[in-house]
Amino acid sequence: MQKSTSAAVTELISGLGSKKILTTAEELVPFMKDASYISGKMPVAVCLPENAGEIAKILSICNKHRLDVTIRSAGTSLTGSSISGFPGVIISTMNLNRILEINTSSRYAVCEPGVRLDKLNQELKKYNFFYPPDPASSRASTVGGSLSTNAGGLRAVRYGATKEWVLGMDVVLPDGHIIRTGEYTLKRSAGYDLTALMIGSEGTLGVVTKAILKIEPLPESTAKIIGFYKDIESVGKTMDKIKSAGITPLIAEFMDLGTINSIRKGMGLEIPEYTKFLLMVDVDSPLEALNRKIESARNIFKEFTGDVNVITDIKRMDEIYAARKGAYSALLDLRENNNQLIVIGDVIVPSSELAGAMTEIEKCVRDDGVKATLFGHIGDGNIHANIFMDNTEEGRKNMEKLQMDIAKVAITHNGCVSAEHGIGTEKNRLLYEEYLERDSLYTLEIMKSIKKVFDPNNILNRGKIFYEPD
């Protein structure tokens, strides 16, 4: 450990105590992983703040003494957001985990970075409400990283992403000094928007350590409806046209064969012999309308296939809905050895160019040779491709190609590199290729230049987001 290094940490044990700064080989090993394939550098030292005021003190230590710092919830980064690439100290917020407030008149609850989304839920349903951006891994996932990567999940047809759904923030910057974004109203005209700054910027330019979300009456009453398709047009030729009718979902998935597979179990669904891939849409409406609702959606499902379920039973709805949320662990039974790895893919086109880039995709599967399975959230146009990696530098290499091919079909229809689980390490090349396509790497220089403004000492989360090419 280099003498700067070490006066930082013996700085930091001084500030906080001992018992809130790990240092031991067998308490630093687990925070060199997170969800995503990446291993990262063993950090110097874990820090276990409890408040705002403890992260100034750690982040104003470690910007004096130059000391790389990764900021950390849950570790549940599917793009090595949460693992760092250099020797430095990690910031967990797991301990900030209060929900200070729920106003239901106001519709907004005031959460610190590390309440898992799944609790924050079922304190609002004690009021009939929900907050509802809804990640596959709520259950783990937390405020502050869902804030971070502005996440996205079954909902965000309805809904959109995290995005939409925050009124403000305290942050607290490299240097120390603690600000305030936004605030609690809904409506706010008062200079730029910093709020939806630090929204996605994975811990590049501060910690968040509050946030007031907006939070929404639960549905009144729904229905889930699954169709079995022999191929992929005839899924987006159905969401098209249940969209046109003018029938917003509150889900709207689809899945192929493979995944269907992983989580025919769970599912507890009779699978048409003929299925290639399955439609899951789920409609709402109050009560005395919701047959009219479901007959709309049905009809329009019926003019591209014969197999349709209605379900309205809300136990047989949270089980399809959790063997959905578990597709990925699911997938791991799938794996050839032990030893291979699934990556998970993430890009998004205008959901009416979806149908076309799936096409594409399939051929891309197919001419790199590489095993996959594909779903995702058809009502925004968001593709998720699970890749499944020998885990050897071939293997890699071949998924990267995999990522890579898809990643350009994406931009060709108009669509992005990522659409919900961030950049990270994994995709920082990704979005410099879809810059360069769109000829405005221009863009990515504005953003270091916001970067260095926060962040002048390039402290935190150094090599996320921003790739640079040989």
Given for the second form:
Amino acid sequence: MQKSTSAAVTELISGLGSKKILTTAEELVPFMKDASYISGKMPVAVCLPENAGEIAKILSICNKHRLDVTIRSAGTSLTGSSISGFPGVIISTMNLNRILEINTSSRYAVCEPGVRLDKLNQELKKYNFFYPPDPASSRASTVGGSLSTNAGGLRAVRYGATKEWVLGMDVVLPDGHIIRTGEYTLKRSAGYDLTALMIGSEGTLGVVTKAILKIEPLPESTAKIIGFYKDIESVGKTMDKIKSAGITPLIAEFMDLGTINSIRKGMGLEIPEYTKFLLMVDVDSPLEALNRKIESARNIFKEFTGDVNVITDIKRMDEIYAARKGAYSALLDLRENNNQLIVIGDVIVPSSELAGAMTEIEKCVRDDGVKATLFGHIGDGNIHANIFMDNTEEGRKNMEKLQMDIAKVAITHNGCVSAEHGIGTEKNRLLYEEYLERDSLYTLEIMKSIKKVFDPNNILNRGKIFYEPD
Amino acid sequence: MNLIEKIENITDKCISCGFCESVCPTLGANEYNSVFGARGRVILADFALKHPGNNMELGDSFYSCLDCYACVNVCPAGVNAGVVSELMKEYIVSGASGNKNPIAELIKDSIIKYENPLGLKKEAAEWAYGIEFNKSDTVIITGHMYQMMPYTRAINKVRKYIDEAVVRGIASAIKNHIPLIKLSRHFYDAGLREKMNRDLKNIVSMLKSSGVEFDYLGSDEPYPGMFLYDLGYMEEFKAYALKVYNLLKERGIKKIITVDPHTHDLLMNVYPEYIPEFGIEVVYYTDLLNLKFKKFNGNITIQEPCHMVLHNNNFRAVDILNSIADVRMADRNGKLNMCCGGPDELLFPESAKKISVQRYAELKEKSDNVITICPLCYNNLAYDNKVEDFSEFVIDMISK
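What would you give as the form predicted together with its partner chain, now that the form predicted alone is on the page?
The complete assembly is shown below, putting the previous chain first.
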């Protein structure tokens, strides 16, 4: 350990006490992994602060000693955001885990970053409310992590991603300043929107210590409509027509046969033999009008497929929702061996472009000769390619080529290389490619300049988001 | 498969998604120091095996695991971090890495020498003085669990005031003079002892009323060796379990009635794994009850035992309670059940306490009347007199 690093760790221990600063190898090792396939460097220390003041103290010390800092909450990042490429300090926000206030008349909840999303929704359900962003990892993932990646999820077709649901936050900056962005109000016309800037910044600008989140009443009644298809074009056409008919689904998901097979048991549905794709649409309505809504949607489904299931039983709907949410996990059973990894892609295109983009992506998968299954959020055009990667140098190269090929399809269709998982270190090359293709690399330069304002010594999450070509 | 291959066979499957951490009780109780959480344990095990010769202190991470198996019930890859901890304890005990825990060492020696973790085999039979049992090839095996609780509670009351390093030092000293462990007979919570003895008597009474005939081995009943298994002393456990089995065989035992979930799980699932010829039927006492019950005028909540609901052992206790009362389960129930923290009581009392306080609050949110179905759960959750063991609640509900 370098002298300055050692001095910084000593200062951290004297500032916060040895119980809150972990330094032994066995305590540090677990923080070298998150849900991505990437392994981080062993940190020199892991900090377990309990409040914003302690985080300010930690950051001031690290900033003074120019020590790299990575922010982490539940460590569920799929892109390596919550591990460090450098032997620095990791700050865990998991001990800031209180729901501070729920206000149903002004419709907001105030949370600390370590609150898990399912826990928040469990509390809100008591008031008949919910917080809409629902990444598949919501059992484990937190408010802090979902803010930092602008997480989406199944309900984004109706409610959008996390950025639509944050009114304001408290943020600790690298020099120890604690700032407030936004307020408790639904509207605010007050200069630059720093709240929006913080969302999706993946811990590169500051540490969120409190968030004011919008909340929504639970839908009164819902139904799930599922259709089976031979081709992706018909899936796309069904979706286009549903949306054009003025129906905004709560959830609109598609999956290919590989994905269907992995969750077939969990869904408990009769799947016609010809099926290559499945479309799942949730609609909602006041109770007395639900049947009318179901009929409108079912009639559109019927124009493109003969097999349509309507499910209104809440328990069955929950089972199918859970099966779909667990699709990525279920694919693990399809691995050829334990060393094979599943790397999940996250491109997005305008929803009307989805069928065309899917056809091209399927061709990429075939041409590259890599095993992959496809599912995603058709309502918002988000396609997840689940790539089975052999954990070898060659396997990694093949995976990276397929990721890049798929990214280029998304870019061509006016889309983006990452919809809801963030960039981390895994996708920074793809992000660079996106701006290169758009002839707008200067956008990345502006982002870097903004980072410099917040973090002039570049201590926060160094190596994340920005790719530096040779 | 050798021990290392067994561990790697599980850790290789882990994708580090962190779902297990959302249900692991010890993580929150240790301020989110990940080494005390399910995912951290799997990552640490994997790292330790891939870097042999490291100087890491592995013990506390794996010894603090409650073996509740909440982790595997939410794991998308089917990884059981509880089993990883069990195997890693065996790895540590084998001397491959890390330091052995002096308290665990003491308990191990006491079990081997005195057939009881605290050297209290004789005391463990005192509850049954005066009760007449049948001559039968069916026997009730208490596992000494109800009987040990008053002693662990009293010992932990003292431990609260002593630094952990000193406690470990005392444990090492007693280990070197093992008869001293028997002094623990002077340290017990008198009220709890009376209550636990009463629970056992109630269980016997209900079984008899149900027409079940059975015997009791009295002061010959050996402790079944659970701590040897839980603490990773597998060689010692194998030899010890064989000794217990031979005793049961000599006595012509064909059927065992268990009264606590830990002993039940051990005899039902672990013994046959290590003693292939173990052909003794094991049945949980609640499954033998054949009684008519009155309706309880109120609601209750239930602390389900991890060794039944999360370890996939079926039993009728919850059904019986549902037939008697308006049951309001805690949000975390069934396959998402939360452990009471009890298994950490001896080695990590502070962690056990935090977990039990949290679980107690979750249960109380649903009903003032909490029913436990395991002496460990009772001991850890009985913060007021509205917490009752299944046996004491149900015996009052029998229709006369």
